[in-house]
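Next up: just one chain, as structure tokens, the form predicted alone.
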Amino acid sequence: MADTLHSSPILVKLVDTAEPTRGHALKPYQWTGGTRAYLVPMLIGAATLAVSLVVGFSETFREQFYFSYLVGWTFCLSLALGALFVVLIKHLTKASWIVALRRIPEALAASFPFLALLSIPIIIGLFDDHGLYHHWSIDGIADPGSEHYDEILAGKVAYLNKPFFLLRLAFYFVIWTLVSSKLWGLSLRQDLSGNAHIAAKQRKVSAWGLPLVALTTAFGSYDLLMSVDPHWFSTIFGVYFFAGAFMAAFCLIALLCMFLQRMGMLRGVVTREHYHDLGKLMFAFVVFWAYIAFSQYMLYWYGGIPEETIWFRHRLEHGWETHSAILLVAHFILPFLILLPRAVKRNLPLLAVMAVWLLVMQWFDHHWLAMPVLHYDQATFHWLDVSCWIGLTALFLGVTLWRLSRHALVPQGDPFLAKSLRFENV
């Protein structure tokens, strides 16, 4: 039967054109949530985002909107990138425990074309004199005779210019889409054929895909977030962004598993043992994020060079010091202490609370990275910060759930699935 499915040109075409394959899902792995599960977040997200766009592009709120949108959009981008890293590392390490819930990060990582579409306001902001990147994109920045001349930015103009920025952004999304779509297509084909050799193909894609995704993620974080304050630079910033993205991906995977199980799906498939490992990884990358954050701060404090320390100074005065303290306590100290005991990782309500908490902190971290550039004289929150975040995140989750509804919720053809279903923590 498996050979028949694999050799059928109709079914191969079905997978290659990303058509739904839910009709071939085994009964325990079928979507039974109906359309409401993904239509509700889609509608909430579309309505909230529409209001944000209409108000945000008015003259009064335009500059605030660009920054609020950037924070919300990069939050969603970090979730997709973190999920892609989960899939890549899973294949390379042959991790069997995560197979039962692998379809969720695969679906999250398949969202790059949608996120590219949602990047349009970011691109519009590039060409706005009061937009996100006006510090380095303004005309005359490298001309000594211009009133806008900046000696530091003149040295970076070969990299920080509009055409090259757009070219790089397009290249990043091509790489992310190529790698994620290849792994997604192979996974769906494996569902239909049960061909064990597909696992080797997934590892080969991951072997060349991981370094490409790692490099583009690092440079993407430089371009999208670090360059809003272009006088500052950090060679560790890409690792900092990755640490938060990887942690947030595990939080969202755990929450989506719980959501699907509450709706009657994945019961007996994703067990407390799987949640325990997700909790361990959440804990591990809370610590790793804190380690990278401290390393970055310590090196600049130790160097004491004004053009380097000014970035941290802006986040330690005018009210931003409170935000910095909240980030330290709520993103590291409290999660570290709460997630440390084994019992918490096996208590689903507590684990869900911590997953939501850390996702909020991931957004708060992005807010802390970007907003002091706009409001350097007074720390503030704006309602557009929240509306853009909710609108983009709800749309992102709605599209992910819609994608999950079209296929088996579990990679049923994976040769390590049986081992994953029997997984137990020692």
Contents of the next structure:
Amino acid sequence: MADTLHSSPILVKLVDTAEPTRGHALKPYQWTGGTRAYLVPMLIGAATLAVSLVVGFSETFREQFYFSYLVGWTFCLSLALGALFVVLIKHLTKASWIVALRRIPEALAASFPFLALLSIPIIIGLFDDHGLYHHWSIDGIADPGSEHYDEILAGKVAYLNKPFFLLRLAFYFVIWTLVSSKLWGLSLRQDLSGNAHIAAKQRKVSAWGLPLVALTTAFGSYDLLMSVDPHWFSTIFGVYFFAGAFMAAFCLIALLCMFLQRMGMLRGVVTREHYHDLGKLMFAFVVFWAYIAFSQYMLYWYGGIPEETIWFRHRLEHGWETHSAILLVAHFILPFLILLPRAVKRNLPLLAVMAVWLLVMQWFDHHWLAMPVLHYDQATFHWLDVSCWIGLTALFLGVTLWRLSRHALVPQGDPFLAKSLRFENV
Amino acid sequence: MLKRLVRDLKATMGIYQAREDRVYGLLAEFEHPGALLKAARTVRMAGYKHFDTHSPFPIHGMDKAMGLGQSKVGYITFLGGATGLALATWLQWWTSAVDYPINISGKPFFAIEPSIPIMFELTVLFSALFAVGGMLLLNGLPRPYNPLFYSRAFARVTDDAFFLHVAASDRQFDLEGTEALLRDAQAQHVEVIHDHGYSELHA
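Given the form predicted alone above, produce the structure of the same protein in the form predicted in complex with the partner chain.
Whole complex next, starting from this chain.
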């Protein structure tokens, strides 16, 4: 697979907008993991995904497949967006502690062109009358004479229609790609020249990039996840999506650092002090997620208006109440208590367990958002849920690792690198 | 036994008892923060427990050099949080379901949903109060009286001087031996501090 990628510039461009710069990397910052480290996840991902696609597009599984794929794909999208937020906020706050491991969120955030390619099944699902968005995308929704006529959705048709949906999706990906590839390019140029002015440019891009990415993330979550149940609406939904994404990004950054260190890279670069800070941020955004989730729930509970509460009702009956309870306990109460002590955040095996746990919960959360629309009468897990998730995630990680292997693993030209390497928690 | 325990507990707060003969301890001055850091390590390695350092600004690595370890204030904060949570739950239940139940748009008298903001707020409030209270309890502040103030040189501690104080209450304290140790650790001056309850300068 690596050979085809190397010989095909368009595919390579899709994965990494920059030319490889690994030849200029300082010795201790070079990729030494060989090709297996990224080929194995890539192949596992591609194979699992291929099986899911072939089976998924058969008549029996198609409806299930669209939803399973959506959950797996938005999971990967949330990781890339969370990582992009990490980079943007890092530049804007001039945070120096994270510089030593900055290349990892940068590489994760450079995935948008590749994720856009993987959105094809979602778009096919848009045009299927039994697909993801059929509640609003079916013909005749705004025609009083049609059997599909829906008075509420007729009022939303100016926003919820197929051409505008596609246009918005394209716009989001253009913005995300533009901001992330600009930051990626600047960061790699900083490696080569060590030019001190590049830090100011990164800050500048982040200044206009952050509000744009924030708005497109919110609207992206409305379009992709909220509109599967188009009668319902929640203005805080975008923040809810962001909270989970940001938390999951820190989990994945910590896991990737541990993985690279196991392979013998980043030794002495990423220290316990950095992991401690990643753990603090994981903890903080576990709490933030719960805060936002509750803010959404409480207002609808107080209002008690049927068209709003129905969404929660679907998630509190027919077995979905178990999923809701698991979300409360395993996405908030237990991680809150476990991640609270300092010792846990400084214990790498424990932190790794918590990072995997919370990544699973992030997927479980997206599953809980989308799946009750399809299986409103009985809570289930389908094997396609798992195979789409594992396939997409493995492919996403393999491609990210391959992108990492093409450049220095540490932003060696950053003026604050030395400070970050010395960083210690008080 | 109990007296010893109380004395050691107070010593962790930086409050040391003077000896029978009113000797409070030895105050050594050092030239720069590095020398103070080294001296703190030397004194700790020599087995002293009742000693403290004083400098115009925080010195990086001093906690480690003095062997202070991790602060216990987090546990007190957690206790405060749990207290606040429990109190808020009881408050919500008692006021809305027991003492003054009112039917508001058919909602249950006591429900967890509208109670959570109060539970959250009181958890945060009590955590904060316990954190501040615990901090003051553990570091023995505010402390308007300190025998070290009798030393004329010590006035410069908020300006440009670096001091290490070994208390006489330490089991290993010995006027000659401790002074020799401090001088070996590059102290510029070593002064015996007496605690008479008044300043010798005006006596």
